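As a starting point, one isolated chain is supplied in structure tokens, in the form predicted alone.
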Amino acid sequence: MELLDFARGPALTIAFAIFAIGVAWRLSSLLFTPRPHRRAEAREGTPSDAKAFVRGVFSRFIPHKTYRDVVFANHLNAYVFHIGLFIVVFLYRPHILFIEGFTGLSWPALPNTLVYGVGLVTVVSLGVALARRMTNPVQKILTTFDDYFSWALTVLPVLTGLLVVNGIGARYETLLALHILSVCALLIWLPFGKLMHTFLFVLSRGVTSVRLSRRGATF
């Protein structure tokens, strides 16, 4: 019970600290740092910033044409394990109730075992995720320590969840402690490694977009 009291309290308030913090300095060294002057002017016909930006955001969520057909699997399978992620992480009564207490907001949750089957379903999919990017040529040489470790933070809550359900390899108490304690890692390395796409994958598409629109580019 030590382990377990040490997880879900000091630990977790630590973490949880240190995500606020971490994800707040990102945000703000990007969105408060002096933009250099626009010189040029944009080219006729340009759309305006706010459309380029949200055109740039969503239409990256399909790969373009010239590609679609050499990254589907690539590009599907992504699509399999983020949403395989939102649904554990949001729609497991256990993490609603958990957020409900800290928040006061609560929301309608799958049943239990539809949402192991995704956890599964995401582990397996992070795997060959992991496959791929050890045995893609292009991928492997530009895999950095961040994309492996980031990986090994992302799927060891889903798959210590899944221990703690089915009560394999140790006792309840020990295996709640380890899920808790793999959460506490995943929040604490978040905001300083590519994890941190979580939240600045739309100012980056966005931003990405608006640059290439006054340039003339189209997409």
Given for the second form:
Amino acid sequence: MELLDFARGPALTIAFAIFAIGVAWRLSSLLFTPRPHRRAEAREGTPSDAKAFVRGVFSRFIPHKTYRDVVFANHLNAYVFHIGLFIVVFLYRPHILFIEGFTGLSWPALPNTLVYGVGLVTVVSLGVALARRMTNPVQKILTTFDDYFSWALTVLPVLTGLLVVNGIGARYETLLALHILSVCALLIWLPFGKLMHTFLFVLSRGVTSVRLSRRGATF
Amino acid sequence: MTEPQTVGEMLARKGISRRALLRYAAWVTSIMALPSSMTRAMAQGIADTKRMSVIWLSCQECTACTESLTRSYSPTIDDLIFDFISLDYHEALQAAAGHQAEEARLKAMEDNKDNYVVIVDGSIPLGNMGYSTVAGHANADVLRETAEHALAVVAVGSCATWGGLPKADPNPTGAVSVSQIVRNTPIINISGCPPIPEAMTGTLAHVLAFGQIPELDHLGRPRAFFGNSIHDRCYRRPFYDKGLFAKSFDDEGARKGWCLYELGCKGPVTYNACATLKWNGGASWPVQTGHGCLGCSEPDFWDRGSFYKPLPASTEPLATPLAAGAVAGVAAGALASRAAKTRREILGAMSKPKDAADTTDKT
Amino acid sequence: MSLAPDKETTDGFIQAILAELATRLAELASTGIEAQIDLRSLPMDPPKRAALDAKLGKGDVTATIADRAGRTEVFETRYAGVWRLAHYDMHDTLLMEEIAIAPVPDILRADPTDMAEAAARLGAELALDTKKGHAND
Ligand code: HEM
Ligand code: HEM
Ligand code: SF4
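Since the structure above is the form predicted alone, I would like to see how the form predicted together with protoporphyrin IX containing FE looks, so please show that one next.
Zooming out: every chain and molecule, the one shown earlier first.
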């Protein structure tokens, strides 16, 4: 039980702190960066910045028709594991109870067995993403250590979670401790690698959209 | 007639036939999940041995363990164990007192050197030896002395196995478990507050019949009784899997017998046989009465937050590191971009015309 | 008792137990090796248990063992060498049930130690009676 006590106590506390510091630091240092002077005139019919920003954030949820056929399978797969992650993290009763424990917030959950199924699909889907990354020549060139590491830290909590509830490999409390420690690793890494896209996708999409809109691109 | 030499002879003399012993062995084999084919060997083993000399030491305890084992209000099948053992020393049950009792203990140790079993209930105070003594001797000293030439020490109850309630934060008596005192004698831990009587008697019967300690888990507990978690064997488990949870002790879910996870059940991290053996001869058990498992057979269960807090709800106030971290992060970010701005202004002042073109591109 | 297979006996779990019984019984017949099946540790709901009992039925022999420590009900099923045993404690609470595959279940046999003790007791009683008889002369 000692490892579990460590995971539940100091490990989670430290991981939460680093996660919060990291995310807040990266976001605030971007937001506090002064806007550049705009020396060129915007084109005729340029939307307001706010409008362009919001459009950019949302329009990218669907691939542009130019690429649709090429990336369709990839894109679909990315949706599968992202939605899977969301369901597993936020619609599973033990997780909601965990969040309720420090926020006081609670909401309905899905049946546990359904969540296990979604977890399995998520693992498979993440596996497909990795396989593609390792076999597609172009993607392979673009891949860095960060991509592999981020992938591993994403899949580990789901894998260990599935081990916990199925009692595979060790006792429940040992597996649970590993599950929590894998979550801690994910939380600590998230702000500093590519997983920061969780937050940065808003800024990068929005800002790109504002900039290109001024040059006449439509989103 | 001569004194009976073996348990079998003694039982025959008392008019308890071998058939009763076989019935008992069939039952113990079953609850210990041994192959049924071992029934005969177990009955034979018990019949052929001498009665086992048992010395029972009580330290800082509440006598619930003894109460659970003897269940004096209602004799049951496992009371037969008292026919198999010779309880040579037990502070609560023996008639002798003071020096007479002490002599009985020393004599039993002498006569049965390396063959007697020591049962301990209660934790051992190390803070001040005076906290718990028997006939003027500190618990720790008596235990050390008695355990040295024992076949095995059976720590009975969560106090003897982990330190128990006396060890709860802030542990005023400096209480420790048997395993922290006894070094060179095998220890069997039968945890629980109190432990399930069948787990105690079954283990003793196993030692008696086979002269061997049953298979133990990593905490020194017999796997037969502590191999599965409460959650693994809980009859409410289908509701857990379906996500049907009682939200309060008297809501519709509670009445329908739904899972007690949200009401603080510690079944998933608790290893004991309550769900299969139940209590009071199979009458009922905590979860069946509608109350979540407290986790009483696990180390330090009383120091792991409220009994009524759901298991995943952290014992740490996790909102604090989140909020403090966010504030610290924003402050760090603000300072960093301020520093960057200053640097850029200085750089800008140094190379004015070239820089202007750069910044427009860097949106 | 109907011999036609009903819904319960075609259930996979019951089928598995019956298959096991058949194997063990054949083994007993050819080699004399006895076996037991512990019904207590097999998860069976009441309808399944009833179905199993209905299938096994009752044969020629029924016996009750009652002693100071409890009671055991034994009967042979419709299949020779397959016995059903139910053990109770002194409060008549059911401890466990089992199936024994044996010519005679162990628990019915008299034990050598018990027999030796009985012989000694009988001898002593006889001696006492003889003495009493002489005294009456
Ligand atoms: C199918 C996938 C998953 C399953 C089956 C699963 C299962 C579980 C279970 C059973 C608990 C335990 C609660 C307890 O008894 O205390 C738990 C706790 C937790 N899980 Fe997961 N999990 C999964 C994925 C994830 C993921 C992807 C994350 C985060 C990225 C995560 C984060 C956590 C956290 C933070 C806890 C709370 C720790 C605590 O109990 O104190 N889990 N999970
Ligand atoms: C709302 C938040 C998020 C958005 C909008 C988002 C969006 C994206 C997008 C657009 C991609 C590229 C997919 C592609 O190749 O087509 C991606 C990849 C990825 N995301 Fe997210 N993401 C979010 C949150 C997260 C979180 C919380 C995690 C993990 C903890 C995560 C893990 C990943 C991983 C591992 C990849 C790379 C998959 C690969 O190897 O190809 N994402 N995300
Ligand atoms: S009541 Fe407790 S032990 Fe039973 S299923 Fe629910 S959580 Fe598990």
